[in-house]
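A single chain, nothing else alongside it, follows as structure tokens in the form predicted on its own.
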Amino acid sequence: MEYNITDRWAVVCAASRGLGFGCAEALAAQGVNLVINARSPEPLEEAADLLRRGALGVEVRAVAGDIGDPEVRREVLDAAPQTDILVTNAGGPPAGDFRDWEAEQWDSALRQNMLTPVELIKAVADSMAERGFGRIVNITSSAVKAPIAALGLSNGARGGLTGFVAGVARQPSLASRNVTINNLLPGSFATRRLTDSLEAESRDSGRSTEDLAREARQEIPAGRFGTPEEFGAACAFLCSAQAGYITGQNLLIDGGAYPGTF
């Protein structure tokens, strides 16, 4: 399907591999102009070379550092004529006990996983508007609808995030000039933060990682972990012209896991 946002804009973050990348490389087949970034120079600018060769004639421009930094946000933004999707996307918190967390990783946790992507829809939205285009996609996780008690800080910043959006989303100087905000959680999926938690959980418990992996796909319904590539084609379409009339809503992507109807 041709999604009609060829020539288009994006700025992607965190996304020089894993989920983000997965929906630049989407965005990119569908002819989008890309500003990606992540912390590191160097997996950032090979993931701007793959993105290039995969998709001849799409510009691609990489900026990186912590886009939790204002100033690493101005460049970001900056380095596109004008954007006209956003997608935000950063790593979780570390998993522990709440009793544990003091307010230095709180402060954290609402940084990345809440307060930045707020300062990034803010920067883009209303001109956006202005534009007539635009779409937000948030990358969340299904922790959101679906608690996990060791990420109790991943739960309350993104938990956060979700509130905000759900308000944002429908206020008619957006939703009436065809600029969408959106937001993906992803269950889990085949990604480097994948591997790293089951090494880490196998180091504490003593048992393989391909038992523990074994396990853990047993109880996704679908049988298997997510790819990036399908989840950067859900990201893609909520991106399309065609999706101009689905705003505020909370895309669950985990191969049937969560139980519930809603």
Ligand code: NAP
Second form
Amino acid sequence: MEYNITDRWAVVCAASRGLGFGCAEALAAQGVNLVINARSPEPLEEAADLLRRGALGVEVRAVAGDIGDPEVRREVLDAAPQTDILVTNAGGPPAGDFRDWEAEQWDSALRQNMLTPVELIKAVADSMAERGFGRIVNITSSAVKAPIAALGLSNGARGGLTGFVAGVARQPSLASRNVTINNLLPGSFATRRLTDSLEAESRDSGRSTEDLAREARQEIPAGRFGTPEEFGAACAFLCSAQAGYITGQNLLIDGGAYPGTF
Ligand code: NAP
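Output the form predicted in complex with this ligand next; the form predicted on its own has already been displayed.
In what comes next, the whole complex appears, and the chain from above leads the way.
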């Protein structure tokens, strides 16, 4: 299916691998030019090369740096002639016990997973509205719908972003001008983040990562982890011209793991 977004410019944050890269790849396949970002320059450049080779004719620019840093955000946005599509993303906060988290840990989680997307949305939304096209997708987590106790920092920060988006997306100044804002909620995807979590759990429990992974897969009705390609495909659809009437939504992509009707 043609998504009618060829030659648009997308800024995809935290995209040298994993879900961000999946989104960048799916957008590039639709002929979208990209600015991608991540902290480590080398893997970021490698990812940019991979994207250039995969989608000929698409321009890919790479800006390294922590997306939580206001100067990096400015550089990332300035690297695109205009931002038609914005995918916000960053690493998730660490797991732990709420008794151990001090203001410092909360500040970091809130900055990375709530205030950074808020600032990015603020920076691009009005100019998208002026041009009559804008697609914003925030990568959050299934924990927004089904909180995971050990991921309290993520539950809190992403919950805050979700509430903010729910209000902003419905503002006529954006919605009536073809600017949509939606959240994608990943369940369990086969990325470095998942491998790292399984390894941490294995160290704590003394069980093998293979056993833990098998058990985790069994809890998912689909019987497997999702792939960044599947995630990217959903992102590209939400960024399509055809998705202009979908806004303020939270789309779970979790292989059926969430047990609720809504
Ligand atoms: P991943 O495979 O570890 O990839 C994370 C990407 O983000 C890398 O490119 C990393 O590169 C970049 N990054 C991390 N922090 C950054 C920062 N502050 N500024 C710029 N780039 C940054 O993780 P993932 O699985 O794709 O996860 C993406 C998001 O989805 C995370 O917030 C995660 O918590 C959430 N999520 C994932 C799952 C899952 O099953 N995978 C489930 C629920 C939620 P550098 O390290 O070089 O910066």
